[in-house]
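Next comes just one chain, in structure tokens: the form predicted on its own.
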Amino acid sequence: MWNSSKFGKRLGIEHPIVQAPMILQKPLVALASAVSNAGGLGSLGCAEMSVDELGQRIAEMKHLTVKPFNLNFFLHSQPTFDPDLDKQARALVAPFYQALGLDLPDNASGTEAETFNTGKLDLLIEQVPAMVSFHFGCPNPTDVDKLKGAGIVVAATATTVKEAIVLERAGVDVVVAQGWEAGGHRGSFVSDYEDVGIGTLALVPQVSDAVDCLVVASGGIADGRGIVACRALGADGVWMGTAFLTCTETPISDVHHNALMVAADEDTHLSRAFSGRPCRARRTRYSTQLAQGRPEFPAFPLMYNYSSPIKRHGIAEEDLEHQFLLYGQAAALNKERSAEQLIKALVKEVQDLVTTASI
């Protein structure tokens, strides 16, 4: 059957489907422990919880599940504050801070982005969550040895064939191949241009073929029949985040659910222009007038206290020209409804098209 995979045997899940893990103005605990208990695998986006944080979102986790879950976090270096680079970033953004009335930033050289450190790692250890992902890099081969020595399966985006080595030699269990189309942050850590990057159609087979490790998709996959494909092309599992963001539990703003039920194949783009890092988010005045000329923006995450006032006062003024609104090119096939109504529905169009397949 499509979902005796073996991504699904070694997290011990129903079925081998992913809920990525987004970053939103709140947790996602309810959505997680929702699609761990409907028999998939819930995910926790933990790259900004300090470790206290971090234990008591985990707590909350198995008060609602005693299903596997996944905590993911990022590997961004600590950022250098470059005063060239601060001096054109507020030349880019002055002209939305005076249209808004908002006040530069006095000093955006500092930053209370935790990098994963020893204590999270000494948590995570002993509380042995399902798995562990990472994004934005290459983990420690001895972090990578620790966690798997305590029964942790340990996962890692790629973006490009040559990460998915990088990560299957530094010990990773599974590559999470992330295609052009994925909404959010990319992965990248080799090549991070926002102008350069390989669909998920094209990315998951070469991946599938390159390593040995396990493999799931992710990018544009919003029903049963990017599953179908991305299983035929070889992957494990696959990874999704937009198709989760109109579930009931998801925590997301009216505006930006508004925008998802309205959305278009062509609504986002690619920009560094909200954090210093490519990020596939909707298209707006603010990202689309920043891309011009393809200026360097401040290392993430310092571009972010640049941004970030702006964002506020969207969100304040449910602004949507001034948001930052994160999903992918497939979000025009979203549907309103509950996690579980979600993952059944994406069981049944599997079921019905591995039954009826005529190709």
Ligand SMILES: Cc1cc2nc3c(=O)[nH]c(=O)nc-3n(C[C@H](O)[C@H](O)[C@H](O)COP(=O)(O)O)c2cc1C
Given for the second form:
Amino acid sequence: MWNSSKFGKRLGIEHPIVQAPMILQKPLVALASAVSNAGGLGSLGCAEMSVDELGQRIAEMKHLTVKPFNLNFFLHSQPTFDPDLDKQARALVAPFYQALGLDLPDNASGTEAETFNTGKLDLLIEQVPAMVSFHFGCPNPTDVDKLKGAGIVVAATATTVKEAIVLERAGVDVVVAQGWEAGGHRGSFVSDYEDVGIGTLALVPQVSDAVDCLVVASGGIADGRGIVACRALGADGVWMGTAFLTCTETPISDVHHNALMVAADEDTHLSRAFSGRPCRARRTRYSTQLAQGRPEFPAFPLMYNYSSPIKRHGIAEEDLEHQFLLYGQAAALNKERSAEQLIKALVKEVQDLVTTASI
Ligand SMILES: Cc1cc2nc3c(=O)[nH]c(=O)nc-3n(C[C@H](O)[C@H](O)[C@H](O)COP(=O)(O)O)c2cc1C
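Can you swap the form predicted on its own for the form predicted in complex with the ligand?
Whole complex next, starting from this chain.
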């Protein structure tokens, strides 16, 4: 049976389908709980939450579902301020500030990035969510042991075989193999993303061959065809982000929603102009212009100091060209429906494909 995967059994979920954690303007509690209630694994992007907010969101999730769910965190070091890069980025964004009538910040220093810390680790061990996942790095093996010791399944993103092996050595239970097609930030932490862009079709079987831990495929999976393909490639489950963006429970802006409803395969590109880290989002005037000549940007998350005022202006004016509309290469396959309807449709598409064996 396609859905009686080791991953599904390990997590105690009916279908091995993870709704990817996604940080949007508002937390995705309604979406994540609906996905879990429908038999998938709902996720919350907790990277920017304080310990207090994390506690509050866990309580909300537990109120809305008794089913397993995943909590996701970023692993990145505190950035160092580089005056030369800062000056260069300032010059690049200055024309946008001038054209939009905004005040240009003096520099992009001073962002205290929320990172994974002992307070969050202790809360997770106390609250025991079914899964904790990490993006942008390899978790500390001691933290992995503590989480696993509490009965929590630990997952982390790899974008290459090399990264998958590093994660397995750190003790993670699940490698999320993120292909080039994926919407949002790349999880790369060893390989240089600019030279390495491995698609899901090539990445998943190679990661499956290279590691013994569970592998979940991610990037460009939008329907039953993608799920069947990834299971055939060796994945124990799938991790889908963009497909859930047009669910009725997802709190995205009208501009983002409308862009998704008319999305095409060529819409997106990878840009560091938003956060300082490579991120797949819709091409906009801002991201396209800043990508010219592939300049370096202030490190994540310092670049937000320059990009956020432009984004806020874009949101207030409903101006698509100055927003960050994160989505992946398969967005044209999106449909508007509830999370439960999406999960049911995915399950039916897979079952039809598997039973008719039309391949
Ligand atoms: C809007 C958006 C926000 C995202 N935020 C996160 C995040 O906070 N943490 C994370 O691990 N991945 C994040 N991702 C990446 C997803 O985990 C996943 O790799 C990606 O959505 C898979 O590709 P797909 O969008 O083609 O399904 C985000 C993706 C999108 C589209």
